[in-house]
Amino acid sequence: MNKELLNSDISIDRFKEISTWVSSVNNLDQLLELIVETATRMMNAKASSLLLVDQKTKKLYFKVATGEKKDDIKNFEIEMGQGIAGYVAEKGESLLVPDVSKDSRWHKEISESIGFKTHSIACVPMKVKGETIGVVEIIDKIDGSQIREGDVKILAVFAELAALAIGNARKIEFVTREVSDLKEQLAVKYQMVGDSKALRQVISDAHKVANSTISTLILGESGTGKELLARLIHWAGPRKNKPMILLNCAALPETLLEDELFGHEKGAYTGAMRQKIGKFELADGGIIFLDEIGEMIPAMQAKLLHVLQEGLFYRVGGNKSIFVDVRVISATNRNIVEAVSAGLFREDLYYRLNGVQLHMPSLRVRKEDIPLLAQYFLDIFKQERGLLHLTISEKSMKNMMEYDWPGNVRELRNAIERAVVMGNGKEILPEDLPILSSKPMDSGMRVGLTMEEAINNFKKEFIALNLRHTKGNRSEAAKAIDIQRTYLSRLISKYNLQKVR
């Protein structure tokens, strides 16, 4: 074989060059043509073709062909097991036929139909993960010499390259389709549902700021959908193909928050076994969404301000400055102006974050959206549980419209989910909805109490009310009032509410 390679002016470097095509040529059809045409020239073949197995019909069709009859031959299909190509595709083994007229497997009808005389054929399978996906064949030599075993080995190399190219293309197609499907699912999952004037206004404002780089502060009560608005700004802006990184500033203590934001170097502290990339670094070129920014302690506020002013930071335990291009969107349910006045939030950081301020309306000021939201959440949960004919009763919808929803859209979502799980599977009834009474409740306030005593009375009453409504289920109660379950457990112990059901 080495002698044949030398005589044909073939070298290892040439094969290396050809193998780079698999990753450098984006168009699969063009790549397969390059592979087949190069194989034809290198082996001085009169004609060649690459046939693929149709996954539906299980027939072989001509994907690439060379020679004087290359256009005519593409009109034909070959049954699996039919002819030399069909035999190789079925058996998955290479075949050299020195004289087709003496081989019973030869299917002469195609050659005779197009007027192409064939004497010898070499045919090899193309395989992806052990499955034969097609074949590559050469027909005769231009100089009339014999096709030899060495030619079959060379052809097998080209068949392997072609199979690799097709396999890679299929992977890319699969990943592309999967990414597209995920984007569609996310778009559905995170879409903003409603047609109220208040919601339309904030969505309009979000689109206006989306194409800028200005820092945006989103205000609104818990559960109104501030994160959804941030995602809308991301998707509608020029950074939509860059990452959007989310971080809840209230969920982490100071040391962990700094580590999450800026990362750390290996050995920065006990347990730092390897380098960690922080959220700001991950968001480079894209957007970082800092939720509950009003809960950030002053020490971290100063570090965040430095990043926003300078565009650089240091990993924990590091001394190398890291520059990033990140758009910051922040959100809080606190009265941030009052926090600034009280000295709890840095004024300079507030102005840095508050380039544009958007207000997410509470659900009680856009009640006309409740039917749309309820149906939207119902469609999601009934699909998950296979309850395709589940509906909401008129009385249930009336109750939802009359309720003020202090937990906003999040509370409505949780209420519908619970109703789907706990209901009869046919119709959501009023008793299925875990919504609290809209009637004013006794706040426990009276003259003579200190502020701390009044606040504690309210907390005790409020927690007891939620526990009774969830029949003592702490996870559901914590979810309804938007606090951590561990924090709720501490409050239950503090106010001696362990027996509330």
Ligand SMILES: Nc1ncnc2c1ncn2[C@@H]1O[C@H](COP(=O)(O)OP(=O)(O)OP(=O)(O)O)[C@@H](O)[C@H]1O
Contents of the next structure:
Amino acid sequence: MNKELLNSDISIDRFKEISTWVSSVNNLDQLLELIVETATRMMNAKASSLLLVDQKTKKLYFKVATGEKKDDIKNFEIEMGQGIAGYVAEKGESLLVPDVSKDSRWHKEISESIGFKTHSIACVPMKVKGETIGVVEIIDKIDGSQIREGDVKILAVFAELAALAIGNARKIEFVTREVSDLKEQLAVKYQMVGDSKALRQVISDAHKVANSTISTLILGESGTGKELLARLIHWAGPRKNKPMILLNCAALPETLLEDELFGHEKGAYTGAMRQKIGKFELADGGIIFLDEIGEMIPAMQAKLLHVLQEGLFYRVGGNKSIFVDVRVISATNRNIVEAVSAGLFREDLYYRLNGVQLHMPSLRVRKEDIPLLAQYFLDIFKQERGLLHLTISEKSMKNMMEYDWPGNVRELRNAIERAVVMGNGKEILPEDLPILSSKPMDSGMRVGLTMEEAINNFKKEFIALNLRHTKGNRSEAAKAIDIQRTYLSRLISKYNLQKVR
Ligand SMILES: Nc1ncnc2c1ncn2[C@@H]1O[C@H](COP(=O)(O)OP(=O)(O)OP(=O)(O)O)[C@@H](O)[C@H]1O
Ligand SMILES: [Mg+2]
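Having displayed the form predicted alone, please output the structure of the form predicted in complex with the named molecule.
Whole complex next, starting from this chain.
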């Protein structure tokens, strides 16, 4: 920067001020105006402008303009390669034109139509990550002196600042949009659909529980939405902006589970190359969701109990106690009370986890949710496959209402997904829903069985199917398959189907 500039009232301090503003962009338009105006004053220019490349049309438009014709000029668009600005935008190189009338690149229409006499122009590109996103130009000096190479250098510094500001703002905009898109997607993905009394009750209980840190145990059959309920508690509570960390207790053997829960220090064992933070630590301030807690092996149960009692733990191989503030939600589809009385699950741990118990009702006790759920899943899958007019036939819906859904909502979801994929694309028909069709189910036939074994397998399947269909009502089932009720009872004992309903 030359001496004359340093001595001018717009000094280096002004420059510094602008650079700090750049990093705290919150009003980009204002910032760009400030940058251009400062540059104009600093170089004593008659007019100046900042043009941006429209990302769709690839044309340049005026983002900021100064000088007496600044409002008129904003109506113009410039093609890539057209005029001085278009040339600089296309080439990505600065240009100083001391006399535009002698330069073939000069596109005089704009200045003529707005009546702005132009003699000389300096124009520099603005680049973000090597890509030209626009240009900044100044036109003539107020005192009639020449625009010099030194001015072009200063203009380039301003252009760089402007590019930085725009790059930052775009990044922020991109991230903000991405975050809100993701949040929206998550909210849709984890929506708890259903309007039955049983479901509304459990949702309302979950909201109450959400506002405390009481340990919560979610029970319910497989596929009823226990994990979904845990997410609801997370989002409805004060810890929603902290993580909810999931851990499946059934999936891992003891040593790995301990490593997952508590982490380890570097060198804790062979292969422990660096320190690892465990899930309890990751969940600090938030929630840990212990899924399938009923499957946790006794040795781990003891360790978990210890953490819950003391509120602290050690990383594997570490001797520094780590305190965490973690809310525990656990879930199981096992009959945990039975597991406690059978000595498979520690009673003291059960009481620790069971501050409040929530029970996800199975789908067959809230059949009024079936149409809502079916429609919800249909909407998801038909969108995915672009089958926008796909509907569910009346007969299919009736079949779904009559079916017992031993796999609950997950089974319904899978059934709809399969029907969308396999069906005719217009209407979901009963035969698209395999679980419900009259096609024979697995009859228990296999090479290697005796005739008697195969017949027994078939009988067992067949009776179970009919019992599920009648919700365990033996008289109804006997009538449906046309045998005596007493005979059915004998078969139920023989095949151990007492609990099927
Ligand atoms: N009420 C509901 N509304 C929408 N989707 C649901 C509902 N309940 C369950 N689902 C969906 O069904 C599937 C199973 O739910 P989830 O994993 O929460 O069940 P779970 O009880 O944890 O099952 P498991 O015991 O097998 O782990 C998921 O895809 C979930 O999004
Ligand atoms: Mg689950």
